[in-house]
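For reference, the chain that follows is the form predicted alone, supplied as structure tokens.
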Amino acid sequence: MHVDDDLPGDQLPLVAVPLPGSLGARLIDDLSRVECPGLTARRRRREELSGASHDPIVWARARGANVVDVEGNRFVDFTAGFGAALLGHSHPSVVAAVQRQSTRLLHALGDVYPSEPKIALERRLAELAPWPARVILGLSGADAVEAALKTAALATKKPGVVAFVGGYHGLSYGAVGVSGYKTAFRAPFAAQLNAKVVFAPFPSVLAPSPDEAEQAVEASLAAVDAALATGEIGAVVVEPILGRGGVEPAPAGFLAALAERARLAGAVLIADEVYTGLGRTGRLFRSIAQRCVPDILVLGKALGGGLPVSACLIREELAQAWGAPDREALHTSTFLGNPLGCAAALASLDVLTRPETADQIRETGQRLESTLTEALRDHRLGVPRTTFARLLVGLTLEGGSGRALAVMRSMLERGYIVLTGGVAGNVLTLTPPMCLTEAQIDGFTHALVASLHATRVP
């Protein structure tokens, strides 16, 4: 197995070529001539909002917490590639599994003639579920969400779905139809989306006072009750913590109350654990840690260790709604259960389920929380609110989305990769790999304080 000896993954940033470099700029110019123009326009909008360039860097290689661009600049990735590289980029176990599988079988015949890795992965995932389970694999979190929605429709014969304001479940048609993150994502396609989706308010755990927090939970559950009372709701889909929606954890007891209401109404509760699951937030499944046992669990991101694979875990009795095996397959695809992705997922699960991995996530999360909490006490930095769920972190900034984008760019120029999120776009969302070192956390914190000072709102 080849190892990048000059990129062990635990190094601090080194930005020797100012951004954007000439090679990167040429590549981005090439990209802008052929990619969907909506993506290029997004960069322009970001420049207008932040007053800074948002030409992206072009990644060349990555290992551990480090990313190197085509100019040779080295960065520390606090996004873990949208959360997929929880174990770190190019984790040795995942790379070895992919290399072994690549010499044996790259592609099989999906649901007709499956591969050994597909069978092994589905068996492994079923063993992780809190109830006897059946599994549907996919290539993305949105794929798995759509499999869950289809399962609910088949099992309940009801078209309606309760989802939540601020929730994000992907941008394919079924998934975007239940994503309350931004109306703008749904509006152009509204005529083709499920008209029976009802959006309830998501109760923030960060309400100004206990009374207001309790009122927020009551208002959310009242909206859910009203929707369920119509008799048209077949599914309730929820993130245990809003991810892209700004790292908003559900208050204690809310998910359990939601599960009970869904059960009494004959609706299927879908827990979207694409962001929160597989250990990132401290437990294998965040929903179950909150005393909520859903009917369907949706997994992705960290599952593949960097390769595209997702899974929908379905309670056995619900899965029977798909019908007898001699009928036509209602949900499949060419690359369902791709051997390479399944091999990567099996290797990833081997590491993710080790007790020492949970210990490392806890220790890294605690170090990150204590370091950032201490540094951000200074109210002049303009960070009025912070949320920590192990390695899922939200930092709400004063100054709106423009300032958040300016901080994002300032951090990139200092060698740290971060993203913005939140419905208002004013939250720095951190989803770092578990292999962050103390030096990388300390360096990030110093860079963040400097960036916050540099972009401070008068």
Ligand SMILES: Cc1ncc(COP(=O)(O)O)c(C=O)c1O
Contents of the next structure:
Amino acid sequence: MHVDDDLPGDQLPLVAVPLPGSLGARLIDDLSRVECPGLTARRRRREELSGASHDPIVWARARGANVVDVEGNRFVDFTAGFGAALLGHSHPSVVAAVQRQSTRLLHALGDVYPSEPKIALERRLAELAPWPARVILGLSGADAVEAALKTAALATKKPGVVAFVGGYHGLSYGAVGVSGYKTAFRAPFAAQLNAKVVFAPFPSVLAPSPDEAEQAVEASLAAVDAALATGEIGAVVVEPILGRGGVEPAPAGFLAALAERARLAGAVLIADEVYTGLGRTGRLFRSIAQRCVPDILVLGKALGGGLPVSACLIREELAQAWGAPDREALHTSTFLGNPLGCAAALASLDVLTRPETADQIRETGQRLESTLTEALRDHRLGVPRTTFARLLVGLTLEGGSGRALAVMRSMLERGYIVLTGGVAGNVLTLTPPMCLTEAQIDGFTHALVASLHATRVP
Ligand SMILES: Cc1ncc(COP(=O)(O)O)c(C=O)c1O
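Switch over from the form predicted alone to the form predicted together with the ligand, please.
First the chain shown before, then all remaining chains and molecules of the complex.
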């Protein structure tokens, strides 16, 4: 019997052992003694804010939309593991590719003596780009953002970057320096970060009135223009939809306006599509679907189908800047282009680029949107705002971050894994896998309504 025959991935939750269970509790206790205390501190803060336990569950297995913890409880994962399992956990094509590759070559010599899967993946990614492209691979989204920022600095010889309040690009030094998501992430390291980063406001599409929406775009572009006018800005970095920042889509025309402004000012536009890219929002690249052609595209999360691999796609002419300096390979690392990750990414891309996949994402996204819209219409539930971009969904809750965390916990106890996001922490963020079934969407919706009732603000 295949080990996962009892976990096809399309089942409803089954939480038989109350969370976290004795084995789970023991493991978490072990973890809290050895892991960086930052994570334990966050748990305590969450408990204080929400008045609910935030002891984690410990994952043991996952397939499709289902996750099973060490107690044998079964959940439905509406996060797809931070968005990485867009195809579903342990997609059979990805698993088969990893199994095949693991018997041949686990590790090669990166930029010196590469492996075949690395070469094939770079070729495949270059074909997907909207222009003749060069590729720099990475292991995380932040890695690919670093490659993008370095490319901009080399190509323009300008150190400054325009980024956006609420934008999230990862936590390595270059990436956190341009992440306007929360100042708390930058503050302790501020002295070590790029001092020439300017944060512009990100215009909300859901401003109270069309006039205010227009004013928000103007204010944002005015801030971008003022920064570009200094002549010091080499890059504008933007997410087509703020992901961690609360599922906030760029208004129509905004991304194209940024590309045009960057071009006129001799800067490059970096579209960070780590969350939005590769189909999650219905198209392979959200920026291009919004009629914006960026200079650099950053991909991660879904690319590896669960393995750590990311990519920075660069317009050919910009990438030439890497050819000059010192004739050294200025940007590489031991595991960059790791054969297992590359084999997984090739298998993922095969599925992600099929027309049937786009259809499935559209259908699942539509079903989720119509079911949730109908259920959340009742204003007593305290969900004043919803944002749907296929499989990237934000539900803004009344009651602030404390209530959002209480809903997150209540949903977990009912067998549904969700995360909170947004600058104020009050957005329930759903990034499910594309293989959600109708029954899973209905079950989720019932559980959500019950959790919202249970946590109602008086
Ligand atoms: C838009 C965006 N860029 C970059 C990153 C960083 O990716 P990673 O966590 O893999 O470093 C994230 C992570 O959530 C992201 O959402």
